[in-house]
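Quick heads-up: it's one chain on its own, the form predicted alone, in structure tokens.
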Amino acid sequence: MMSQFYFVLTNPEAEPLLKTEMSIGYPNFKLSYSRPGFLTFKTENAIDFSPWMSRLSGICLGKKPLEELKSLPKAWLWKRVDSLSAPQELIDLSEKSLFKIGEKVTLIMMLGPEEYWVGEYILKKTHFQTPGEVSSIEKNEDAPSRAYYKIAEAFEAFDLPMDSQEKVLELGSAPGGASLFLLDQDLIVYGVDPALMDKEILKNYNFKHIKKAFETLNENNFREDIDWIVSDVNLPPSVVLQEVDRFLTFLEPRGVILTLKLHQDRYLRMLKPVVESFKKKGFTTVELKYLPSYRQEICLVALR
């Protein structure tokens, strides 16, 4: 039986978490060629394989020489890091490359000097339309904490049906990276933290300030409908999800986003059941990903 190869791309900071989850989703597969960020696996039979702390997954067809790629008719090129310099050959080729989707991508993963390796997968509406699943959302100076670029590419990678003047339960909005993103959405944010908010955000007419612990919120101080959920705040999962729980209980939302922090293996044990968890409540569409400017993290989208 001829072995199969796969490869992964995801933040260097995620690979212990990748590791331990195909040990346990994956256990046929064996760890191949790696390089920070970049990881290959063997196994004999070949499936469906998208792991959770992927930014990216797909075949592996192995390493190619330059002259072999200057021949495909299209492909995108990643490079590991941004200071490798590319062949303008293969720049060009990038550029002009258009993939739809449900179609499959030609991935050009450049990992050194002269070291290129080809992957192929297939292009998902929830896939960044960039090479390598690079975040496509721009620098804002103005963002207070790294949450902004976090509910940016949710809001992307997942195409949010969010609309203008929805009201949005933000658990943990301090200092307000996540809040300042929501409002230029125009939306309503209900930012939940005991901490000091960003000053810029308090004077955004549409954002609420409620200075208390989430936990200490029940039905009592909710006179309007919520329509999101929306939190990364640094507790483990199992609070979060506990206390989403809770909020369930009197609050109905269109949809929960939560980024999930996954500092401990046996918090990728619970992801299964809690997505499981969240359909039988009610949610038709409920999605796991791993967004570019994550680290140890992991964002869940339930939809209504």
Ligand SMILES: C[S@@+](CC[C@H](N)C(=O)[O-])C[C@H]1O[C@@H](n2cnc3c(N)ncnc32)[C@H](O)[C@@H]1O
Contents of the next structure:
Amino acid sequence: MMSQFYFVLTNPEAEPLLKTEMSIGYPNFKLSYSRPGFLTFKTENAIDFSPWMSRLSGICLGKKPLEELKSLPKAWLWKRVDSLSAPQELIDLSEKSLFKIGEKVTLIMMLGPEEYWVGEYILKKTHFQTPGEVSSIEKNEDAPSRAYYKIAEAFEAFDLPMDSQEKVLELGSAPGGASLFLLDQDLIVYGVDPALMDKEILKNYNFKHIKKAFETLNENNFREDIDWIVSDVNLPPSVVLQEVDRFLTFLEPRGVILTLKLHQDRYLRMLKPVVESFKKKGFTTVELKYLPSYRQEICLVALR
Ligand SMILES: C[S@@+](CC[C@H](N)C(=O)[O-])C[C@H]1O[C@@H](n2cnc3c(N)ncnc32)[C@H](O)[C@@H]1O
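Can you give me the structure for the form predicted together with the ligand, which would complement the form predicted alone we have just seen?
To see the whole picture, the full complex is given below, headed by that same chain.
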């Protein structure tokens, strides 16, 4: 049987988790050539390959000479580090190449000066429409934390159907990066966090700070319906999920968006059962995605 090669692009912080995930979920895949943020794997049994801890993954066609790349009809170009200077022909090719959802993307991955690898993947709706799945969210100088980008990326990737003036229960809201993004979408945010919120967020009439640990809240704290639960609490996923489960006994949100911290390998094993348990609770779309601004985290989105 012919060997098949696959590539993964991920953030360097997630590489140890990716390797653990590969050993659990893809035991027949052997690590082959790799550089920080770029890994290839070899296998004899080709299967559907989409590890969670990757920004992007697909079939790897190997290292190619520049001359061969210049004749490609369409291709996107991704550089492993911004400081690499790519040939103008490849920059032009990438800028004029458009890919539709469902189409096979050819991706040129520039790993070093004169070092080009080529991969292919099918463009999904939840992909960022950027070469190498880098974030397309613009820098916001007012954002009090990195969490602004995390929720903005989840919003974009999942096309979250949040409507104006809907109510969001945000668990772990301080200092307020995610709150800022949600308030900018004209949502009403109840931010639960014992820590201090950014002063500008507190001034917003659509924000209410519940300065408590989320474990202390119960149904008596909620006079109004909650449309969304968002969480980025820095506690183990087992604790966060148990608390979210408890909230779901008295709240009926349209959707739940959780950033789960995967600081230990064993948390990876929880993810599949967690997806199944959200489906059993009546959420029809339940997906996991590693977002471009993530470190050792994963986003779980569950929509009714
Ligand atoms: C990664 S930060 C959240 C960032 C925040 N979402 C933002 O947008 O700026 C994690 C937060 O979880 C909060 N946290 C930790 N344990 C908590 C608990 N039991 N209840 C509520 N918040 C908690 C911490 O105080 C911290 O502010």
